[in-house]
Amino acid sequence: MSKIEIHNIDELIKEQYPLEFIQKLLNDVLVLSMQVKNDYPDYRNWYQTIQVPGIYDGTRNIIIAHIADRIVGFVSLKKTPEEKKICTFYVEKNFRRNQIGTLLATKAVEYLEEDKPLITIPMDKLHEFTRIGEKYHWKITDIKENLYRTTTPEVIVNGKTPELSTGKPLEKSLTKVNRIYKIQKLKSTLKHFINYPQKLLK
């Protein structure tokens, strides 16, 4: 594999890269992220009206992993006095297990100056983050239904979101909750399978 390079847009702007080049990168990230965010309400609008302007006012950033001219992963970040958050974390499927996720996570915590940033992860994607989560000792603090999507619960890691009610933190590891989720999913599938003939007869 060719060399993996990591750059962040905040630094490219400070180094006065051409505006057209920056805009192309931002658009390429949007196109890539729509593959995983297409079922998040108003994601495109959020990206264009909140994430991108935030890069220019110093409250947000996007760190990109690329091989030659191809973006293979990125992480969108929020950094304010009130909140340090990983908003979107993505590595292209064909390029996973090449340390790209680890490199992006390292750069993200360096930029945020926080090794336990807030991040919300769809329950069905939790297994993709267990290795990084265990490395940084990330802890699940809540699980929220219908936070962003109705199709799967959102796992809250390292904190709480404004939408969450206060309560006792779960304080469970990503690995443990992922295992519980798989067991529950299997039980649900088996229950449906077992009941199917009865439903058919009714």
Ligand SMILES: CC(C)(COP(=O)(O)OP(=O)(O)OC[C@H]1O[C@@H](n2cnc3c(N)ncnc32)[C@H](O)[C@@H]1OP(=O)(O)O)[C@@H](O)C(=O)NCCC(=O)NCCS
Second form
Amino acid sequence: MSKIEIHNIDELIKEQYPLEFIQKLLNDVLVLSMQVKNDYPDYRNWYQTIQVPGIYDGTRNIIIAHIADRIVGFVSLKKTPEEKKICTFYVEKNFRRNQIGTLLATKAVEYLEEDKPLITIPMDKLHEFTRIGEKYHWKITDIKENLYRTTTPEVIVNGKTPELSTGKPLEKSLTKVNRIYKIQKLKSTLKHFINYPQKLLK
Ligand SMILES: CC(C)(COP(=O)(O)OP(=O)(O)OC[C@H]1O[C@@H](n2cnc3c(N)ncnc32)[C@H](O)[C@@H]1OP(=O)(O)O)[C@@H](O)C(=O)NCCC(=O)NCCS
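Could you drop in the structure for the form predicted in complex with the named molecule? We only have the form predicted alone so far.
Next comes the full complex, this chain leading.
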């Protein structure tokens, strides 16, 4: 594979790269985001009114991985005294398993000055983050249904107030979390059956 390069968009702005160049990068990231966020309501609006202005006021950043002028992955980040968060983390499908995600995670942790940032991951993508999560001892703290999308629950990783903390790192707790989640879901479904023994639902 050709050479992968990593750049922080906030640094490119500070280094006074031309406005059109920055705008093209931001637009390329938006286009790439739509591959993973197209079913998130209002994502485009959030990106244009919150994420991009945040880069200019120093509370947000986007780190890109690119091969020549093609962006192949990115992390978008929020860094305030109250919250250090990975808002989106994405590597293009054809370029995965080339350590690009690992590189982006390293840079994200460096920028955020936090190796356990908050991140929410769709349950059906959790396995793709297992090794990265293992490296930083990330922990699953909650699972929320219908948080952003209705098709798959969102797994909250490194949340502040653990509601479903298994006390185990991401990789070890993955099976357990899936099991707990399925049991909880089954219980709430069963609640609708009047004759189901209530003591079994506790
Ligand atoms: C998670 C993701 C960023 C990983 O990117 P990547 O470039 O493939 O990551 P890497 O090549 O650095 O792989 C990191 C490790 O994870 C492992 N890995 C990667 N994909 C995996 C998969 N599908 N299943 C199991 N392990 C996987 C790699 O083997 C590697 O292990 P190692 O450290 O032992 O070598 C990428 O799969 C992705 O973008 N997924 C979709 C993300 C998403 O849904 N984002 C929205 C919510 S934020």
